[in-house]
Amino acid sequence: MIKNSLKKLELKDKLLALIVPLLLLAAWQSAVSLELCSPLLLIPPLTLLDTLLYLADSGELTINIIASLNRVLVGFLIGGLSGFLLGLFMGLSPFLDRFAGPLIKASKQVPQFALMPLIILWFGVDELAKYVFIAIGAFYPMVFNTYQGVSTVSKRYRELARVFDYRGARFLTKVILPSAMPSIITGVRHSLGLSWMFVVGAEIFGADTGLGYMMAAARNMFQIDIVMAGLVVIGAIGFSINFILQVIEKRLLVWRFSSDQGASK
């Protein structure tokens, strides 16, 4: 009966979080045929559609998000590892927590895309700016993430270690990377998100393929269709990714509340 309850809430939302998209649709529908906007800014939900479809048939759409996903990858893994690793320590070594601390938090103040003149000074244009940008983008979520995943895991586990006599490896796999891995997961979603965002900020500032390479260029010949066909193929992906990510934090979070309560028994 609970079950059946909670599910009919579950539809209930679901419905709910339709609605604004629909609503949205239709106001925008609407000012196109009222001419209450020129179609020249805001484009029919139609030819959006059929921009869409000539984009994905043409190949053009297909090559340009395979550019950019290699772009976020790349940098993912550059700035997501260099701030597991530094997360990791800093959880594990007070004198260096002390140490980098301040620093990181004070340089995450700094706007990233403040950085984007000096890389470009330092790197040039070339694949390895546009890298350099996104790894720091991801560098940051990362590093705070696995910090509190590690620094915060539990005295108990830490004892039954001695008493087992984990010790290096074996301490980390067994002990602190698994309590601390919903933390990380979390790091890893808002990192991925913000490499994502990040990727698009890159590619307008000089490169010849990818997704915010297409909208500039639609930009610069003022083709609103495929700016906002853009806007929408990279909104469905980082939809996707957030989601498929979220997905798999949530069995993680079970996992370790089923696993807490085996502890605690």
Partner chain sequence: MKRTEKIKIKLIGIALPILLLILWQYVVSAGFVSHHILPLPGQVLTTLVRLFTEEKLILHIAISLRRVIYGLLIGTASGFLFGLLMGLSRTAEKIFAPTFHTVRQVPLIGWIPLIVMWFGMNELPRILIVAIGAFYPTTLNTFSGVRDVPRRYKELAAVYGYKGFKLIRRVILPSAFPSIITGFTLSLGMSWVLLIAAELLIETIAGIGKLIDVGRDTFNMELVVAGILISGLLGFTMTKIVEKLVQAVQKGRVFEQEL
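The structure above corresponds to the form predicted alone; please provide the structure of the form predicted together with its partner chain.
Keep in mind that what follows is only the chain, not its partners or any molecules around it.
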């Protein structure tokens, strides 16, 4: 019986969650049908669906998605990895923390988009400039969260590791990294989220492929249908990235929740 009422509750929550989207959809459709605003500025919901299907069918969407994802992947790998390594070493070595920490913190005050003109002057307008730009975006969340996780590893764990004579790589993989994992994963999530935003920005600024480019070009030609379709696609991909990372997070941190339960018994 309890199970049934729980299911009912869940169903009710789902219905409640649908209210706003449905209302928005109704408002949107009626704004179009009643001609409250120009068709140049708002297309009917069904036309948006048609546009999405058309873009997918023509292969244009696939090309642009792959171009954007490729940039995110490379930029994130460069920026995320260097952020991770630096955060790790800063967390382990108080000297490096004092040596590099202030500069990294100070440099974060610069809004990263301000660097885009400089990066383009240095690296040209091709892929490399975009990789660098995305890497800078990915770097900061990763370095701060890894550092946070590593530097707050409980003293008990470190002492225990010393008792067992864990050193070097073994100390890292058995003690430091598992303990810092929640924080590192948060870093990955923020870092990928920012990479996804930065790629769109870089592509709007200047590119000849990618979803950001697709939207910017459509804007210039006043194709509102493609702009809106692009928005839906980048939102959907952003959503998927976040969703996948949440699943990974749950998998990786399973020990954490189970050990918590064990402790409470």
